[in-house]
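Single chain ahead, written as structure tokens, the form predicted on its own.
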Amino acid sequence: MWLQEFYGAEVVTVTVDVGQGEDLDEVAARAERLGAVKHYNIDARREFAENYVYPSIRANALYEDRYPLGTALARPLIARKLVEVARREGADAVAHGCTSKGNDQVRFDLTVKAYAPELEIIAPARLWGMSRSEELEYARRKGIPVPSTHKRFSIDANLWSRSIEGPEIDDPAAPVPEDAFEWTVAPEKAPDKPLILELGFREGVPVSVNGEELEPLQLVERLNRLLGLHGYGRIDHVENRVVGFKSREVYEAPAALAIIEAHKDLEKLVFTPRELRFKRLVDTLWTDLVYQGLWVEPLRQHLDALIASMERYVEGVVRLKVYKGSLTILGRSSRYAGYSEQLASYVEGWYPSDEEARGFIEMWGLHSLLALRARGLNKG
């Protein structure tokens, strides 16, 4: 209504599912209702899954160790699909719905200018200036549908996350009420059998649950369903958002969590030590790119081809106990293993001489002693 009225726009909607669970035909209607020239429904969930989701299982994408990064990987999805549209319908602009508080509105533009450098990006709610009251005085005067009773919460979901905010959780001092959660019921009340499962991997990326192999998109949604029944998925933490200030956020992504869980162990199972280690480097800058909103820069392809390269040995079954809202891991196997039980064992099998345990101490050491005994640090 507001681009009608002050671009005198023809506005064609869209909407893209990436699993939120929306009621799309709603969507349309309200966008009809309101004047939209032309309105698309898009479903991206299958799409969103094998080429958002899973590139982020290889990179064990957890910003600051917590998020698994829900919204930052649909976000340029959301903005593709969208200029897609704007092509096909010969638009000249763009527009969103991003304050100029938020990350999103840099992951949609930089998307947008990414892909199509020649639309303009309109974010009415950076121009407008209103306040809530006087937008729902706007929507109001303009006859725009707007409950009475309006949630006490803001959610963004799809398949891989759910984020809550709103006034009631902006203190990070104070409990999160439990109403605010929706896929995970609290620990306490759930089963008291514990839940086991069998993760099976392969190139990276989960393949199947309990020996039934399934697609990205029906695992991702089956594990988000049995988890949660278990209490287990959410996160609340301290975040540093990209615009600078810090943010209390709160979450829920039980299959996020406990993938990437199941495929970080399955890393050490199989990795060198220095594969390893390089390894969550290369992580946490992929990371830190999509969540910066920096999908397309060409660094974080270049880490996708180096993460697939090492990723095509990262094969296996992981078992997990999931117990009242925890995780714990049972075992792990892979063809790929760099694990001998025999060099392991402390019962039988090799143990060096002490010769030998002498001179590789000796060896290892001989860096460090050598700088203690320059320094005169090695007296005592």
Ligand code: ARG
Second form
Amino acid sequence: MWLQEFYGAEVVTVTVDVGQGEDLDEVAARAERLGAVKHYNIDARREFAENYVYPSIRANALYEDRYPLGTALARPLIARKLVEVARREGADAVAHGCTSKGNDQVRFDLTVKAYAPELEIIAPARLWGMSRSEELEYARRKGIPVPSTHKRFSIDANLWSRSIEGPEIDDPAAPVPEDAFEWTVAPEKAPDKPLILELGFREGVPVSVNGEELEPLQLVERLNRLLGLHGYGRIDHVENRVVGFKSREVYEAPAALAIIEAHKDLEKLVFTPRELRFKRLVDTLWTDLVYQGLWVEPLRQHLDALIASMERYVEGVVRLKVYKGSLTILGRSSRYAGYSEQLASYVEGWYPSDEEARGFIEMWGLHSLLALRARGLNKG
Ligand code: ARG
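Same protein, different state: after the form predicted on its own, show the form predicted together with this ligand.
Next comes the full complex, this chain leading.
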């Protein structure tokens, strides 16, 4: 509406379905009603699940140990679709709804610049100088419907997570109102009977639930539903934004949290200690790049190649128990397990001799003991 008024522009609207669960026919009708010359609904759910969400599982992508990157992963895909439509329509510019305070503008702008440097980028919310309440007033005047939760919270949902921001939770000490949540029941209201699940992994990604093979999209949808009913998947943390300040962020991400928890567990069964420690560094690098809007950065692709090579052997089954908002791993197995029960057992099997153990310990600690002696610090 604002683009039409301000620029006299012909506006083509695009909505990309990344699993946000919106009524897209309603969106199309609304676009037409508000004067769009054309509207595109693009179903990118499968592409999102397979090419964005699944690689993030391999990378255990939890930004600052908490946030599964749902919003951050979807932005580059949406931007790419936007560019495709702009090209098809011969547009001179693309527009998006991000403000100047968030991470999302960085992700959209950078991805568009990477794929279509010739396109102008217009971000009306960075230009029009309206506050949130003035925006709501503008929408009311123009007859633009705004869902009621969006009046209190800024929501961004997709297959992988539901992000919740808003004035009522900007104070990091304030509790989150219960009605901010949609995907998860309150843990104390969850069923008394725990949910037991078996997640099967192959090449570092989940492929089955309780032995039933599922496509990525179906698998994630199913887990979100099942785990959310058991009160699992809420996140509340303070996050370091790209744009220079901290913000209080609340999310619902039942499938994401459970899958990554199980995946990390399986990696520990399979990887050598060196692989494991190195992988955690790589995971953090990958996650930071994607959070920071640098999906297009060449290093991300190099890291993906490295990760794919390491994940070849991350295969097996993890058993989980979910009970009133908490998740426990009951057990794990893999044909690539670098684990020997015979070696680990205190009851039977092989024991190093006293002499072998002493020799090992002597040489293992030698660097440290020599340094202590050299510094005169070995006297207690
Ligand atoms: N802080 C998250 C991120 O940067 C979520 C942002 C989601 N946007 C929203 N309007 N709730 O990825």
